[in-house]
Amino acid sequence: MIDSPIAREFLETGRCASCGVIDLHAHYGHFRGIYMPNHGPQQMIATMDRCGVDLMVSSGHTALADMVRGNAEMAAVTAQYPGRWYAYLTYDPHLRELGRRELELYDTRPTFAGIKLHPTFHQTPITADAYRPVLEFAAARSLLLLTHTWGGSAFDSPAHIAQVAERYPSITLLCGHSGHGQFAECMDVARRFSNVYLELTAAYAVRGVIEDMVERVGAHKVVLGYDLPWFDPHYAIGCVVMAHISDEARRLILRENALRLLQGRLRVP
C-alpha cells in the first residue's frame, strides 16, 4: 500500500475530496460507431460528481465534423453548468473562412477556455499553413491550446509540437496523449519549451510513464485528462493516485497545474 493520504482517501471513498480533480481533456456527445452510454450532459456531470471531478474542459464530437454547429452546441451545453464545465473552440483547418468567423465569436462565448486541434482527424500537419490563422489568434491572446499528439504521426508528432512551441511561445500547448508511442520524445519537448505541457489521456495506462514524466520533466508540467465519455475517470485518477510519486506531485497533476493554467482564462465564476 502506498503511504499517501490521497491514495487512502481514494481507496476508501472512491474520491479525492481533499484534492478535487480538474479534467483538461474531455469530449461531449454521441460519437458514431461506438456505444457511449454516458455521453449526455446530465450523465457527464453525474460522472464528475461520482468521481470527485470539480471542473472539466471539453470539446465536442460534433465539432470535429461540423465546426460551426459543434462549437455552438458546446457553448450552449457548458452555459448550463457555470463554474463546472468549460469548452474548447474546435478549429477545422479545411474551412478557413468559417474558421475565421468562429474565432471572431470566441469572446462572445464566455465558457470558452481555449482552443482544441485534432490534426490527425483532419489529416493536416499542425505545422501547415492551414493552421496559421488559429495559431496566430491563440498566440496573440496567449491562449491555452490542447492538441492531439501521437508518436510517429505525420500530423502531430512531438517533432511537430516542437516547431509550433518555438514559433508561438505565448501559446500554452497541452500535448494530448503526450505523444503516445513517443513518450520520451514528447518529454524532451516539454523539457525544452516552457510553454509545452504533457497531458495524460491514454498515457496514464502505460506502466511507469507517470513516474518517468515526474522524474524527467517535473510534476509541474503534467496535467490530467481521460477523454470522458470514452473512458471512466476512476481509472485515470487511480493511475495517478497509485503512481510511485509524492502527494505533492499528485496534487499538482490532479488539480493545481490545471488551476494555474486556467487562471485568468475562465470567464464564468
Second form
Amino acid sequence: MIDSPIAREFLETGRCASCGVIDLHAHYGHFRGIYMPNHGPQQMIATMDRCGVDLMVSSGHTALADMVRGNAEMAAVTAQYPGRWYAYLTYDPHLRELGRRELELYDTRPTFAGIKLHPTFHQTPITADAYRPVLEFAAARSLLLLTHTWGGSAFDSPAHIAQVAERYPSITLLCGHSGHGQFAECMDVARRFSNVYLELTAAYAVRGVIEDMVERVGAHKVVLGYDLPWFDPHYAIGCVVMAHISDEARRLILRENALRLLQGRLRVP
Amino acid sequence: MSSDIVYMDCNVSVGAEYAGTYRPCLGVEQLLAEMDWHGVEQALVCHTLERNQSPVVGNAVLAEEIAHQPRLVGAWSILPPQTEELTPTPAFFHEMAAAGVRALWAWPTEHRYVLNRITFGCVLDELSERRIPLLIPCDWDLAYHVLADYSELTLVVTAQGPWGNDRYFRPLLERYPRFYVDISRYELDCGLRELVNRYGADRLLYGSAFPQAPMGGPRLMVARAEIDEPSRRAIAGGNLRRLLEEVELA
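Compare with the form predicted on its own: the form predicted in complex with its partner chain:
To see the whole picture, the full complex is given below, headed by that same chain.
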C-alpha cells in the first residue's frame, strides 16, 4: 500500500497534524439542484474539524444570485469564526452600480480575503467590459481572485484566463476547477503566467490530472478546494494524498501554497 | 481505521479508451497495482471493449484478462436477445460461471436498445431469479423504468456524478429492496452518514469509477465516514461480496 506518512495519517485519523488543510474554494448556503445535508455554519466547521481543515475561504451561493444580500451574509457568517473562515466578495457583472458599492464596502469587511467571479453562472465573459471595474479594483490592491473556469466555456476558458492574467499581472488568479476538460491548456496558462494558479475542485476527480499538474507545472502552483458544503473534503484530500506524487508536493497542495498566497491578505488573524 | 476491512470495488474497468478518459488503465497489471497502492483487495471489473466496441468482443477479452486473477470478478455486458449476438440463456449463465463472471452491465445508449420488458422479456426475470446484479450507467429515468418493469431485479446504478442525486435515488431505495447505489462519485459532504442513518448501509456499494476517477477519493471518504464499523465494513466490500455470493449460475 502507499507509503506516505501524510496519506497514512489521513487514513488512520482523518486528519494530519503536521499538514492542516487550507481550502481556497468553498461556498455557503443552499443551491439549486442539490440536497446538502451539511450546509449550516456549525456543520461546516464540524466538517473542517473532522477532516483536519484549518482554514477556508468561501463565496456565498446567495451572492451568485443576489450579490448584495449574499456578500452581507458571508461577512456576517465569517465574522463569527475569526481566523478560521474567510470570504470572497462575489461580483455580479450585470449590476455595475451595486457592484461599485460592494467594492467600496470591501474594506469594511475584514474577513474578506479576495474576490470571486463566476463568469459561466453570470453568462458574461471574464474579458468583457462588465468585469473591468472589479478587475481594476483587484489589480490596484494585488488581490487574490478565484474565478470559475471550464474547458470550452465561452466565458471562462483557459484562453480567457490568459488574457486576464496578461492584462492584470498584479492579480493572483486562482483557476477554479483548473479549466475542467481543458486541463492541458489551463496548465499551459499556469506555466506561462506567474500569477496564475490551478485550483483542484472537481479536477481532483479526474485520474492523472494531479500528477500531470505536478510534473508539468509544479506542485507550487496547485491549491486545493472542494466546494464545501457540496463535497466531502475527504474525497478531495484522498485524491491528493493517494496520488502518485511526493509528500512534499502533497504538503504544498494541501497547505503551504495557500498559506503563501494568503500571507498579507488576511486582515483578521 | 479498522485494518480488517476488506475493500472490494464495484466499478472499475480495464482497456484502451478512444476518448473521454484522461488516463485509461490499459490492463489488469495496472489495475492490480493501483488496487495495491490504495489498499483495495478485490474488484468487480468490466472491459472497455464491452462498451466501446461490442459485448461480443469485450466479454471474451475480459474473460482472458481476468483468468487466473483471483482478486478480480468479471462483469460482462448484455445485448437484446432478438439479434442473437450473444449465447442465449441459460447457456450464457454457464459461460459466465466458467469465465469467473458474476455480474452484468447494460449500455443501452451506446448499443442502441431500449432496456425494458418489451426488449428483454423473461431474460431480466431470469437475472432477477438468479440474483445476478445488473449495473447501469447513471440514468435515473432508465433506472425508474427498469425497476418498474422488473421490481425484483438486483440493479446497481453506477457513478452518479458529484451533483446531488439524493432526490432521484432516495425514492428508489424506499421502494425497491434490490436497488443498490455505487457510491464512487457520491461525494456529498456527510452524505454517507445521512444515508446510513436513514436507510441503513446494506444497499451502498464502495466503488471508484476507475480509471475515469482515481481510487483515492472514495477510499479515504469511506475509511473516514462518520458511520459505525459494521456499516463501513458492509459498504467497503461486504455488501458486494454478499451480492456476488448469492448469484446462481448453475
